[in-house]
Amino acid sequence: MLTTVFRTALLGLTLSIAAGPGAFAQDGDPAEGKKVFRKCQACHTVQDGKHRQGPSLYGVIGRKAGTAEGFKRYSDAMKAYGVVWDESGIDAYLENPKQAIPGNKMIFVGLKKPEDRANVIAYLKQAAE
């Protein structure tokens, strides 16, 4: 199980490596991102420490994969994937999160439209600020 985590992992790490930091060049908005993250919000907020079912997303681009403070309930694969989320990385596991990271616990089955992805992830900068 560790081992293909790891696989994970490192594919995903080698793939944002050679993509280079433009690799995520969709603009999205905001204001659309907000209307998306209501599929979110069952389980997460993008208030700074209020958690649910899910961590909390306030300042999730540029933290490191499952270490929101506070937040005590995420699986082993999410507490090993070891990744500092970027733009690419939340892309990828927004697309298919079962996928990205083998084990984790989010049921989410995913967002397909890559316009969706890139307006939640434009939400989550925003909400950061």
Contents of the next structure:
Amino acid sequence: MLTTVFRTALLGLTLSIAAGPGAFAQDGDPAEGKKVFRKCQACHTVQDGKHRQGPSLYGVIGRKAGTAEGFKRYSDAMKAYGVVWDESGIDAYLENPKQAIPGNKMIFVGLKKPEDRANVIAYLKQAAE
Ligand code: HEC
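Alternative state: the form predicted together with heme C (HEC), after the form predicted alone:
In what comes next, the whole complex appears, and the chain from above leads the way.
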């Protein structure tokens, strides 16, 4: 009996070490996210300073909304939004851009699947490293 408890505990420990820090369920897969990013590519790049119709998304996590250097076409709504982008903020924006920031200029229906959003956010994170 004791041995079983011990083994189970040991197995749990081994698994959490193998998964590494921060690897919990809602973490996305950057490789899958790269595929999702095809939907964004018409308007965004992940290269520093390279803007298209939309601003470069290089380093967007941790950046204040509406402040990509050199991007001149932000809407007043985005400039006024004033929030520093984190994962949950981008998640909410991508789920329904129009509703999250009324009046913003991103003409995109949104990503309905939570895993698509988690994956593309993981890709954005990785692309900034
Ligand atoms: C049709 C073009 C278009 C598509 C497709 C598009 N975007 Fe955008 N995106 C924009 C524009 C334009 C803005 C700036 C909006 C504004 O200023 O109101 C923007 C803004 C953003 C911002 C805020 C950037 C900042 O500097 O504050 C994020 C994050 C973002 N988009 C992510 C994405 C992701 C991820 C996808 C794909 C899932 C995507 N967008 C698809 C055009 C697009």
